[in-house]
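Take a look at this single chain in structure tokens; it is the form predicted on its own.
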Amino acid sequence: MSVLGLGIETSCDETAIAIVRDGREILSQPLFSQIDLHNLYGGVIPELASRSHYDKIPFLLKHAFSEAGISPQNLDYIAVTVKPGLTGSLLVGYQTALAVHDITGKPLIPVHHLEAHILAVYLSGDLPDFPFLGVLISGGNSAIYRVDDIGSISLIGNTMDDAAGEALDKAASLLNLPYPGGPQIEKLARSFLSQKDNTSTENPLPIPLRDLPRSEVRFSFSGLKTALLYLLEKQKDAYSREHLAWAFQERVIESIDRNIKHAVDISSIRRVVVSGGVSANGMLREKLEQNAAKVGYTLFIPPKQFSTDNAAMVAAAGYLYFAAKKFPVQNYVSSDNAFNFSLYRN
């Protein structure tokens, strides 16, 4: 018998619905994007996207029962975000997935946002065996985890400043691009490749912290940040901005294979799941799937559509959660990213 699922998710700038059938089968998501509100600032406001979620949550559920063909009674459990997160925005969908749950009476999931990432594998069918490393880059968040099971999560290696997706944004605005500026970078990026001899493409920048021993697992973008504003500064028309876009974001993506290699050495696991917004980068993919087979580790990446953020993860997490029959703890939405869920089993 099919299992219903509702999944909400509002944790930033997103307000998403989805409702699937047994973890996998989308039967509506509908979304609203908040970027053209957020773009007049080059960053997210908080109060405007609370304001915003709050706006548009209750047009969405209702366009998602309705494509679906379904009535709230039909589901079987409903997942929701609520850590971490825009404190503001995280309580417009948990208290929309509390009413659903109140009027229906059927389970509330809360889900973790930084687990629905890595369990967004699962849409496409290719969730790995336990145990596997999920890599999480995207605008809040550079680490590494080991995954033991579903609610198993131990961290391995964090960014000690910026997280990768903020590093990009912060990037695109020093080089005059429009938010959100990961996107606006790789298209420069792969227009300086088409331009350039790869042979002698030289990169002005330094590499993030170079010396890492290979027992160590750490991100740090700050440093190169500062140094492309200095190269800016001082040799501002030395190089194109097409150029400068390929040089930070070879920088990002070299730091980000270099860390999943040191992970794969230090655990030996070689099941990897590469996940978040960062992770929609066409040319990271490239480059991971390139090392995969030399570094010999199996990748894992959702498809594009599931790395930013959505609710479809939130529900296909849910589910996971609801066939184990492994049902977290927690009334309350927190920013905080500590995987410290209490469970109990029904």
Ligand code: KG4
Second form
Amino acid sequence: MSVLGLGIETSCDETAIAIVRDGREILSQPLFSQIDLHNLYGGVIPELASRSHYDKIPFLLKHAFSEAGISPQNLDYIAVTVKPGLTGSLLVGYQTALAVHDITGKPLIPVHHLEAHILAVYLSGDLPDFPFLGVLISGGNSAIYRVDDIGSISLIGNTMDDAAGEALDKAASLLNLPYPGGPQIEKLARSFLSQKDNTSTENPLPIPLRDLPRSEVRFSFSGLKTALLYLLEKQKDAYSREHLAWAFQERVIESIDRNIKHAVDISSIRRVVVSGGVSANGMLREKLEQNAAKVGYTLFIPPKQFSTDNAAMVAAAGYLYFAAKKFPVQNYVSSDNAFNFSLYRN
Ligand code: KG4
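Given the form predicted on its own, corresponding form predicted together with the ligand:
The complete assembly is shown below, putting the previous chain first.
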């Protein structure tokens, strides 16, 4: 018998609902992106984000049930992102999920946003065998985790300052590109490489944490951003915008690639899931695919549409918990990113 799940995601600037059968077959997934709203300010404004979620969520919910052709009573579970994220935004999604749960009596499954990004890989195929490495590179996180089971995740290494996506967004802003910067930087980087007269692929930007020992997993992007700022101030016309976009992205990609190699070495785990908004980057994907074969690990990356925030990944994560009869306990939303849900089995 099939299992029908509702996924709700409102942790940042996307209001997203998904109705999914068996954790994978998407019946409806309306999403409202607030990018235009925050673009005016160059970053996400929390108060505007929560108000926008509040405005849009009733329509998206109604649309999802109508498109899926089911009623709330047909659901088997309700999955909702409860952490980490913007508190006001999370509350809108959580309160909506609670209302559906109260009306239907169906189990409410609180979902950790970062775990949902990692489990998004289930939307396009089976999960790799446990344990595997979960590499999370998004606007809010750059970290590598060891995933031993559903709900059993431990941190291997983190960023010391900015997240990869945050760094790309800030670099884009320095280059006068709109938010979110990652896709804009990728476009310019590709155009730099395709320029016919492009003979110099000299990278004028420093390698972050150049001397990082192989026994460590660690990211740092704030120095890279400062280096770009100084370069723009001091040698404004020395490099084209395309060249600088390529150079910055190249350093970010190298850092992700190198840290994955270190994590594989340290853990001896050779199954690697790469997810989060930055994993939508085609040039990163190409580099990792080449290097996975060389280094000897198997790479799993969710399709691009599930790299950035979406509710299908929340529904998929909820399904995996539901199927395993594991129910995390978290009675409120939280902005911290610790994996500290306790689980009960029914
Ligand atoms: O996972 P996500 O949608 O939101 C969270 O941060 O949770 O990630 C958004 C981030 C932004 O920083 C955005 O610039 C980046 O993902 N991003 C990209 C690309 N598409 C989105 N970065 C590099 N290349 C892309 N194609």
